[in-house]
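Taking the form predicted on its own, here's one chain by itself in structure tokens.
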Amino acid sequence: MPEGTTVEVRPAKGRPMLTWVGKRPLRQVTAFPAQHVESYGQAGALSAAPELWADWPAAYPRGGLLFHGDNKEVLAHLLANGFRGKVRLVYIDPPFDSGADYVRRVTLRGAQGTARFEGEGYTLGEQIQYTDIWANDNYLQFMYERLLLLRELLHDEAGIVGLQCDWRKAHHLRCLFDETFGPDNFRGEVLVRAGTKNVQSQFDEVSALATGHNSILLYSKSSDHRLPKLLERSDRFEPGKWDTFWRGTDRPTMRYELLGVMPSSGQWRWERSRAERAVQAYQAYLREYADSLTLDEYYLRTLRTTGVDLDFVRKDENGTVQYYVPPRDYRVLSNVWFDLAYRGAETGYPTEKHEQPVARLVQWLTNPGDIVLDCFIGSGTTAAVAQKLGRRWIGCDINKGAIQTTCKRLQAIIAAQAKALEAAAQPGLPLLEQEGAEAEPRPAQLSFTVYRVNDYDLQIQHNEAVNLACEHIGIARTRIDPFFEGTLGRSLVKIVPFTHPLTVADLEEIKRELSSRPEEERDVTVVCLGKELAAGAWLEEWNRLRRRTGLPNQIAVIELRTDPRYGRFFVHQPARARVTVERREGRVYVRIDDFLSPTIIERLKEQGGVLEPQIDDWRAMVDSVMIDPAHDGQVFNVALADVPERKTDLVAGEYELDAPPGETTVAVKITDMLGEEVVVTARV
């Protein structure tokens, strides 16, 4: 894909339309290329029928897709690369504007790993989209843009989106949906259990009722979209029966000749087209299935595999027209799903939801093989459910910890599925068992790949440096501004990512932001590492014009290496490891001799006061080990993954695996408990 491809976005035409400060229509968005980072499992390893993937873009391997980056840019990338109109279900659980400052809490591994410390937060400069403490206007603009992009990705006839939210923003999001999707496309609001906030007290009065639910707002892309009945299996079975098709009321439009019979008075039960289809359905059953299945068995099998209720109409031996009252071994569910769990406990992720509500949505609204998308993947619940239920899936997140958590979770699921298929010794099974009514769907894929959009990984690595800079300079961080990171005195502060020096493009971006805030009179301080010569000339001209005309918004620069007041050179110390790699008799042997994470040591020092942290076993700092025995220098293909299941378990530290033919580069990726990675390579 060419750099900076522009993707057109159709305007929102629904009513009513919300208005907020800074509302901007989204007519087009830039789509950046994706960099292939890692592969898990054998690329293209499928359990389902290969023809299922005929609509999959050729640029991507057949399997799950996990993107690391701003979801606005990821969605634009998907639109530009062949996924427009192919997603059947979007399920998202975005930030609620709830006032929560989510921080990943980390525990060292091992039986003695009781030292806890705060990991990478969601509120760092490069991750403003996950700050969850936004001004109302910024939140609405953020969600507005993403709903427009999601609409473009949905299947034109069968696409549907489910958005989970709480009482704080449900009313606003409903209005946003009405504007972006249209009010006629509202398909319902599901209530799911949530943690109840206890507002009761010893007094007779309370400020508000206790809230014990979240909402899942459902909107389809097409106003003609019909939902299948939402059913749940029941232990009680009621067999089907035949009943007369005649009603005693008199409605002329419902009187017509059916099976050679015209009611002398009254009317038929259904309109003519439905009744004629029901006659044809019963005749088709008699021709094809009557010798092998009872009508009850045929009805229930069809219902479970397709979600469709069949109507049957016949004329009995007495000449009476009858309709079929179907059997029931299920109950029809409402929109209140309090029978399901709420909080998940698979990963320890701070906002993890339980798989049960997501699984019910996926089973209800999609078929095996459909594409399910979650652009706020978090702990990976949506991808995990889709993988277990035989759906194809796409996920993304701006937080690196979310990507790592999801990778570990999906690896475990796919490994268990592959093992079960191997034990079954039945390769190449179709998507559903022949007895489709009861069978579990086969996994659509046994692999997934990780991509990075717009180099977010490089920025995430500098989060620690950004925090140090703010602390050193005295910047007051703010979480209500989506552009500026904080204030220094009466000046707004913009921190340029430390992956590059200050450029004219950075300054033009600040200029555009200020032009959208005509009432803003504060000056701006830019913090950077290095400055291009052209940027200096730009700044001189900008400030000269403002001094001459009395305009506000002068721009000052703090260059952290040279500034006389604040400047000092500081380096984020990366994790490091000593690894021995040998090749003997067609096998590769890997031994990790030592590992050190300076960031973890520093965090423990900060929280331990005068006590020096003592870590007797380097493995307590390691979350996982991945090995690629034939690394090409670009994509990390995971052939061996050591991801301990429990926090009390340690990685092995010594490994052996088959060696590729000829000389090869072995890459060993070690990830610490904060998510920082170090890759050691050796040629053997």
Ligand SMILES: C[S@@+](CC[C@H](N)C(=O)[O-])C[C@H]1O[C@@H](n2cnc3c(N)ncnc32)[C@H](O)[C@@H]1O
Second form
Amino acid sequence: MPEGTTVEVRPAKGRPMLTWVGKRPLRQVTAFPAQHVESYGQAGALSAAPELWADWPAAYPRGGLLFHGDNKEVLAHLLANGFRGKVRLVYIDPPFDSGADYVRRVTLRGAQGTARFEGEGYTLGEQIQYTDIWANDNYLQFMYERLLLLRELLHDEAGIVGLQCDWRKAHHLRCLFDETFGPDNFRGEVLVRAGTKNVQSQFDEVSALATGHNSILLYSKSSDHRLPKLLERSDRFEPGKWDTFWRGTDRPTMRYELLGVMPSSGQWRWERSRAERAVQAYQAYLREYADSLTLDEYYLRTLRTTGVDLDFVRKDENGTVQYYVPPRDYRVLSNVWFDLAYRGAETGYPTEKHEQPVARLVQWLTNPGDIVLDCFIGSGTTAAVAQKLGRRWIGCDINKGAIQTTCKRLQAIIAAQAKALEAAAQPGLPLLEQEGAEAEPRPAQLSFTVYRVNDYDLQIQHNEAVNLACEHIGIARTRIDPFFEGTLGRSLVKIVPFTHPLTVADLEEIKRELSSRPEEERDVTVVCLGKELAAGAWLEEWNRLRRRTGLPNQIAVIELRTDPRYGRFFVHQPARARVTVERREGRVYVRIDDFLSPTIIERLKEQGGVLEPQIDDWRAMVDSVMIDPAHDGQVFNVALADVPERKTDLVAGEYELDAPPGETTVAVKITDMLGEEVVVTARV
Ligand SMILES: C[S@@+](CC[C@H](N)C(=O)[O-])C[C@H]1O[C@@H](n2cnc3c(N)ncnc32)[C@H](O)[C@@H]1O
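Structure of the form predicted in complex with the ligand, please, following the form predicted on its own?
Now the full complex is given, and it begins with the chain already shown.
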């Protein structure tokens, strides 16, 4: 494992404090380096406004950043690498502890008929994208740690986080926020629409009251942070006007001398500091802008460019103190956003949210060029919105399917933006000057880079292997035991990672665990692929002693590689491809001759029973093809991407690109419909 850096985390000190079994503070985390995996687009493209990127750590290319890994590690990595205090908006939509396995429907590509089973279109069943069945206490600890790390990444004055959740966890998450961010930093709760669910399923005694909303809890990093008004343009324009600054009620603290005047009776309308700021703002207007802009124009321009809703106070010719009632060509929105859609349908990712609520948040709470972060990125909704609205973005997900989905989505958006920019660019005119004040902001970047933190692939493979093994052997999973994965009959089950044979160290760990549970009477079954000789001797001795002294906790072993009862355990056969690469007259030609995914075939067989699946065209199994014509052996730089938008379309299979000068390594990455990747390289 690479050596890590220690990152300090400020302790939570807000009140009240929620407590749970196993609550631990998070004082520091270890940050590991990230491995650069893939790049899309031309890195640094659109650094036309370099000042936008001035705060960007030099170690990263200027562009979107997408991390594959557990967000605890990714956030620690970002903190250790120059992003502390730089993020304006965090939007997250974490798993809800909903007790559900989220699945993505996977089908083969091609028109109905490309691949068939006796007249049936193939589906590959459902692929589990992630599981969020967690014991309550684990969930709280999980979220507590993420919130503490996110707070460190937020901008000290202007940082804000929006967390989307539903009735199952909203009350706990508010408490966690109060503790980690402080109750003074609560900035409101936005209600967005959600699929209607019946609360009764969870609480049987409650009447069948369906819920149709999610909450987005908003907390700022600083308690001085005032959110701008949330405005929506309307067709009616009402000009600004001056009104008296006096109010009838009588609070002594609101009576003070302003512009040499005391309120005649009652009190001033605003607190002293706000009124004084407003006096200064009006004087600044008179000094610097009165010659060129009306007060209405000045007010609206500031509001649109910076989101700041300026107040003005003056004394009129009769000596009356007046305040400015601003012009209106907008409606002020409330926290109920039921006018927006909720379910996204761009990607087929199981929990994809609609872009509309995220876009409203981003427009309301950030300016073009600000950094927006989502460390539960899923299908990439937040990144897609940020990319479209000219913000910089950072995304992260633990699930490879999510990373692949996000890559595909962002690639398509960036390609469309690049095309539109090209079309709009007239010779001789710099792009920026062609944009009207109301135009969509120019994209902050036209590229993004994928990193992996801590080789997460291995971990995911382990989880998948564990799931498969449990299914194969008939192990009942226990979700609340942090050590044992499940039970088989009356015995506890420990699954040893399939990356190594069972060793004495693994057995010693089980021994330690058992000694911490003196009342545990059950036997243990260890599942592994095979075992080391020394482990066999250790086990014999352990079991002999137990039998002789009548102690519980005998240990049995299932060796999947050799155990006749479980002989047909799934051995993963990697997908294979035959690819021809040629170089002719300054061009590189790539042809995929064949592709085979034994896993897909296996899945189809399971579905079809005795029928042999017939796939006439290998392209039905392929989701995308990417080519890097100058591969350096480490980072995949995507120069050509073939990702058909519609499921009924197939990849082309034949490609032509400019050849780099001199001999080069061409790498071709083929991703199948289950997300498995095959990379073929050739020197030409
Ligand atoms: C509710 S989904 C987010 C959906 C997203 N808002 C969208 O519109 O597509 C939650 C995501 O969090 C990811 N996730 C769960 N645990 C994680 C962890 N520890 N680190 C990073 N991502 C995680 C899941 O893989 C899943 O994609």
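Basically, rigid core = biggest C-alpha set you can superpose within 1.5 Å across the two forms. Residue numbers count along the first chain shown, from 1. Here the structure is a predicted model, which means the values were calculated and not measured.
Once both forms are overlaid on the rigid core, the distance between the two CA positions of Y298 between the two forms is 2 angstroms or more. Relative to the superposed rigid core, Q267 undergoes a CA displacement of at least 2 Å between the two forms. Remark: with the core as the superposition reference, the CA shift of L596 between the two forms stays below 2 Å.
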